[in-house]
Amino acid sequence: MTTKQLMKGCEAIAEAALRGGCRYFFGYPITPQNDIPEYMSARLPEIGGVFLQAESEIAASNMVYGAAGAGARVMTSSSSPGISLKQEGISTIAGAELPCVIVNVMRGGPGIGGIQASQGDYFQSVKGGGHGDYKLIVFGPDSVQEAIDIVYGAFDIADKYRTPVMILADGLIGQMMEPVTMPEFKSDEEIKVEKPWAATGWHEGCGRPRAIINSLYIEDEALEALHERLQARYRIIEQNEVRYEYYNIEDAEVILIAYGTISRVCRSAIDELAEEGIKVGMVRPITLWPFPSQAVLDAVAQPSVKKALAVEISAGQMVEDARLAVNGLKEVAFLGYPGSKIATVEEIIAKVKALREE
């Protein structure tokens, strides 16, 4: 029988990363993700890994660049303003085609903002927070357990596509405690991936060319070749890595679209509405990029559906991707607040009833 244990989200994310093969962590403290580096500082040395608190977020992102370039499984974490500081490094990592895992435990903004939960970093994460035409694979877990499962597999995905993977968890996920099941440590054989491109040492007669880790391309043709590789890779990711969940969508009159912890509030609202005989369903994106556009369209296109409602802990960001997916077929309304205010079950129910009467 699998034993469950009660764990805080940030600590569970850190332990899942270790079990998924992470052996290097570079970061800098900021609330509400501080439990991740604190946990890593104690646990990584126990398993032969390296923890280093950098002098800044900028330095931490460049340390990730170095470790990833040497073929290591490496992770960094931060919260919203800290992720902003890491953006040049993240763009450089993407341009150098390096795998790594980045965790953003979101807090309110803009600016320094507040330390409560938010989903205000959606645009930054899925539209490219740094410069240039690049993408991150972005996950939005709705529970501590799902965060564990995603982080555990994130290093495999990053290695597979030679690209950064971001886990976009709002502050509630990071700070709540839930009963979870922790996966077993992956074996050395499972985490050992051939990386002929990595800079792991070279000598005359070793039988392979020098590894050069670089994102600078002076010649137009060389930069164009990089982009051809990146864009082709992104199309493959869009084909293979879209994840989402349907909840109660059959014969629904209204479809809710939500990710992260607010989707759990939506689920409660859906259940209460069902007791009143009102059929409401939900599409929950698990990958925020690639966004599950077809799944959203298919759910909203059902003949029974009158309207859709995007619910977020923000002033409205994911709603734009939802509207692009639906492409004007039906109205996609919005409910959310800037900062860290969270829509209640009662507010969601009231909004759904108002939409049905319009």
Second form
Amino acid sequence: MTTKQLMKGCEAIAEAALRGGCRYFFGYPITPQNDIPEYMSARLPEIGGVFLQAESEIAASNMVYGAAGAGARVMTSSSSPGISLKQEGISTIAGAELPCVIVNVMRGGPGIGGIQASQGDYFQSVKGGGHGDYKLIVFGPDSVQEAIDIVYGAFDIADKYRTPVMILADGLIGQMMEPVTMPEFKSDEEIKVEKPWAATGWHEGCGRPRAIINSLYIEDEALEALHERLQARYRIIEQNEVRYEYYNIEDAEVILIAYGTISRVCRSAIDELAEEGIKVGMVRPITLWPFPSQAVLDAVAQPSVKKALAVEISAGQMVEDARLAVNGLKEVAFLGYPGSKIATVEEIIAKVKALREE
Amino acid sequence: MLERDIFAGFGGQGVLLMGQLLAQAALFEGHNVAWLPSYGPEMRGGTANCSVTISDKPVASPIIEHPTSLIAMNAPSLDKFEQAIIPQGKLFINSSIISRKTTRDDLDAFYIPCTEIAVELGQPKVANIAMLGAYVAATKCVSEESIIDALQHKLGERKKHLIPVNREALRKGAEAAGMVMK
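Same protein, the form predicted together with its partner chain this time rather than the form predicted alone?
Once more the chain from above appears, this time first in line as the rest of the complex follows.
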């Protein structure tokens, strides 16, 4: 008998967050991520944490701001329209250099959209979302296990860089059940990170200046200094945190570029094409920011590769980063649909065959 | 081994549970599995369904376009997925409430009177388990004992007393499919 347990994506993400040190959760309901707050509402009190359903998404993200400013490991989750409503808070959190974890279980947009899986929030997640020059570290897991592993480590990364980390999942990852191995709870020592900047209560003679949590830098020099710090940090993140997976790229004629759920459809297509003797590989970005540009370029630049094909559950968003990475060296074609329509294995195979014959 | 099955019916017929029990049983037997539910407004009144993939290799796409087996608990589900089943695939029809036969002649079709079986056992709630019994007996993809283990896992200690009637339902379903449980 296996030691793996069958878990639904949303519940697995919630449990992994707790085991990774999350002790505070603030959110507001929306499909298809409701299993996360539901799970948190039951589990957080059991381990001495706080779950609170806020009166709105923006309130939830401001509560995250408060808890993060006080040095807590804190998380919020939502789905696309709800994430839009949180953006004021997210920009503020980034501006105040605070660590937190945000989970977006994407559904179709724009507006209220639909509730089926989508990847339409790529631009919002990696190019800003809120106003101002800031970045989130963004992960796009392709399985329940990978979502667990990423969330488990996300609080460490957020604390390390004092930056918000986003898990960009979709409705399928959130609702699917897969066998998983859950990591052990991190010990109090492991999750206790020195945060001298945190507003934890100042008193005369406590040996440090008052901690001020703010994103208002009214003096030009102060704002410039913030941006210097942020940009320097982003360059380090770009060096240290890029993650991706290569699948069958050796001698490939066509390289697929896909993340999250749709990368698994691509994997099925690649396996079927291999049975026909057609060699196709895949670069699967795991971090969407920082984007694995070099890995994409290296895979596509191989002499065997004729063309690349980005596949998404969107009208074409990540494909722009893929094209920037390839920089015109070879064609990067696109297959995908906005809303919630998911390209089929047959469609991907047909597109690959058409590209070979062009 | 590769089973790609769609379980479909009305919300409330226990189709999501059937899929979960199968996925759990297959996991107990050491296979790779994925369980993917339909979710949304279609669950209210229309068809609810879930896709279960069981494989010896890691599961690539969990989305099933062409099932190896369809378990149709109501007529709309049969109408919706019948044509998608692979040639030589299996089709399980809940004949208690679906009056028509399959229109395809390239399938192994099983007509299981799930409601009657369950009512006979004095527990109408086990209609889905009777159907699962037929499915498991015909496909042999997991053992009866693994399904019982999965049920035990799902029901917990407090509802352990429901295991015998569920076991009986599995066997009656298997008999209805013309099979004896291994």
